[in-house]
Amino acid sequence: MRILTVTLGERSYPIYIGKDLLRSSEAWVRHIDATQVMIVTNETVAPLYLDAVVRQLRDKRVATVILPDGEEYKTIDSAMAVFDELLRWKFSRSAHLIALGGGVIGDLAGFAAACYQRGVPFLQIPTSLLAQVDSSVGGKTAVNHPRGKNMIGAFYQPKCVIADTATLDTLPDRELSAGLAEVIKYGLIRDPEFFDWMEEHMDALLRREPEALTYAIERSCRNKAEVVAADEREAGERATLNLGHTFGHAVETGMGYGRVLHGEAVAIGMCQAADLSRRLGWLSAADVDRIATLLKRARLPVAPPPSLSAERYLELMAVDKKNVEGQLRFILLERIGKATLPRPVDVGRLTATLEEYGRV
């Protein structure tokens, strides 16, 4: 087992990375200093891992909420379903929530924990690669709104993160690739040696070789933990973690939540951000091609659906948390391994990128 720490003073917490951690309570159950525990999971994950987690909580009063699976269910209505059960069971402010699932469950259960009685402790048990390397770490919690992704939420840190690599054995290939988009992102924004490593080991990652996957998860989490420790509430460097997300969120919202996976949308967005960086004179055409090639090798899309016009993109991107007073701002790349802070971009260059990718 590998242990990393997100260093946030009194809110610091460990990330446990290893195989079969859900079948052993040694590492993580000690973080639950309460008798009331609510596990939030979904219909796909529950049959696979819920019993294993419940078995480690024999001395607790355990309740469960099993939600439908999919981004389209990351809504305020789903959060209300969690609140309904917490109240029905008369759970107190000392109760703990456990988020058992992918990024949707982690975001939603974390949001519910942040809100219930103005905040109760929660643990993250991410079961997808994307959640293990990104969404479970850092305390961003949210639900979606029909007009914008993650627009209703809170910064709320977990007590710990338990990344059991054995859960990736049951992950569909498409979900594995979606997670690799976020892994590639770390190489692009701050870790060029990691990007080089992925070019050499992408085939091993797709074959789910344990050593390669564990290394990629640990290095990704280390990058994320360092950024969050330096900038918990996204006042500066943490914004670079959103490379490709302004474009990507527009794809998700425009196509309908769940039709394009989050990691797929981020991959498309990173290609568009790379193209826009080239138009500003930072990346070369060879750099853009190198980025797209690695994403394609990870079996990810690099262009948006043709039905999403440049005009619709601009409309959707107007509802983005990084915008200031109506001005569109983007995370871009000065080079592979170095991202910019959010910056306004000339609409002409932005439109050129959107139109270019509309023809791919």
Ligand SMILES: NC(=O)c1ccc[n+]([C@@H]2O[C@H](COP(=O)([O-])OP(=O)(O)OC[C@H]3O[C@@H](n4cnc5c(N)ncnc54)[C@H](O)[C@@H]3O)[C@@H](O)[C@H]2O)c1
Contents of the next structure:
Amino acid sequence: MRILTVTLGERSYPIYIGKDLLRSSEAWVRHIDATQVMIVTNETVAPLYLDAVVRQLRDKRVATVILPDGEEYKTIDSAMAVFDELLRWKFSRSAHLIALGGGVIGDLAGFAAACYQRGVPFLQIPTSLLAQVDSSVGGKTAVNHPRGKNMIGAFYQPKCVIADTATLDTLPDRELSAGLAEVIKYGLIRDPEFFDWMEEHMDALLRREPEALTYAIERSCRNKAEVVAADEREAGERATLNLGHTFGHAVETGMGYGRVLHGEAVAIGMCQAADLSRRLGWLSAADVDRIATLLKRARLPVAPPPSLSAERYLELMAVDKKNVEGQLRFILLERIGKATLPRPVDVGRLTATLEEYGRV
Ligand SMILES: NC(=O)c1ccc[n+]([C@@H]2O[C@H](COP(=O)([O-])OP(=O)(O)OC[C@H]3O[C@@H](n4cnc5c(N)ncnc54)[C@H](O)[C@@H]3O)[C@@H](O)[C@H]2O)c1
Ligand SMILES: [Zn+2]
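The form predicted together with the ligand, contrasted with the form predicted on its own above:
After this comes the whole thing, all chains and molecules, with the earlier chain placed first.
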């Protein structure tokens, strides 16, 4: 087992990474300092891993909420279902929540934990690659609003993160690829050697070779932990983790939640951000090509759905959280391995990317 730490003063916490961590309580159950525990999961993950987790909590009073599966259920209604159960069980402020599932469950259960009686402790047990490398770490929690992704939420850190790599054995191929989009993101924004490593090891990752996957998870988590420790509330560097997300969130909202996976939308968005960076004279055409090639090798889409017009994109991006007083701002790339902070972009270049990229 590997242990990384997210260093945030008294809110610091460990990330445990290893095989079969759910089958043994040693590493993580000591973080539950309560008898009342509620596990929030979904209909897909529950039959696979819920029993294993419950078995480690034999001496607790364990309640479970099993939500329907999908981004379209990352809603305030689902959070309300969690509150209903917490109240029905008369759980107090010392109760602990456990998020067992992908990023949707992690974001939603974290949000519910942040709100219930003004905040109860929670643990992240991410079971998708995307959740293990990104969403379970760093304390961003949220639900979607019909008008915008993650618009209702809170910064709220977990007590620990338990990434059991064995859970990835059951993850569908398309979801594995979606997780790889965020892994590639770390290489692009701040870790050029990791980008090189991925070019060498993409086939091993797709074959799910345990050593390659564990290395990618650990290096991704280390990158994320460093960024979060330096800038928990996104006053600066943390915004670079949003590379491709302004475009990507527009794709997710515009196509209807759940149609295009988050990781797929981010892959498309990173290509558009790369194209925009080329138009500003930072990346070469060869760099843009290298980025698209790696994403394609990860079996990710690199062009936006044709049904999304430039006009609709602009309308959707107008609700992005990085915007300041109505002005759109983008994370761009100075080079492969170095992202810029959010910056305004002139409308001509932006429209050129929206109209031309991937459509020709
Ligand atoms: N909080 C953050 O910092 C942050 C960062 C990145 C993404 N996100 C959010 O995360 C969400 C995407 O997360 P995701 O890609 O994990 O999607 P997801 O939660 O929908 O999970 C993907 C799919 O895989 C299934 N699944 C999960 N684990 C499985 C397993 N071990 N075996 C079989 N099936 C499994 C899920 O049920 C679902 O169908 C988005 O809502 C995104 O906004 C948040
Ligand atoms: Zn993301």
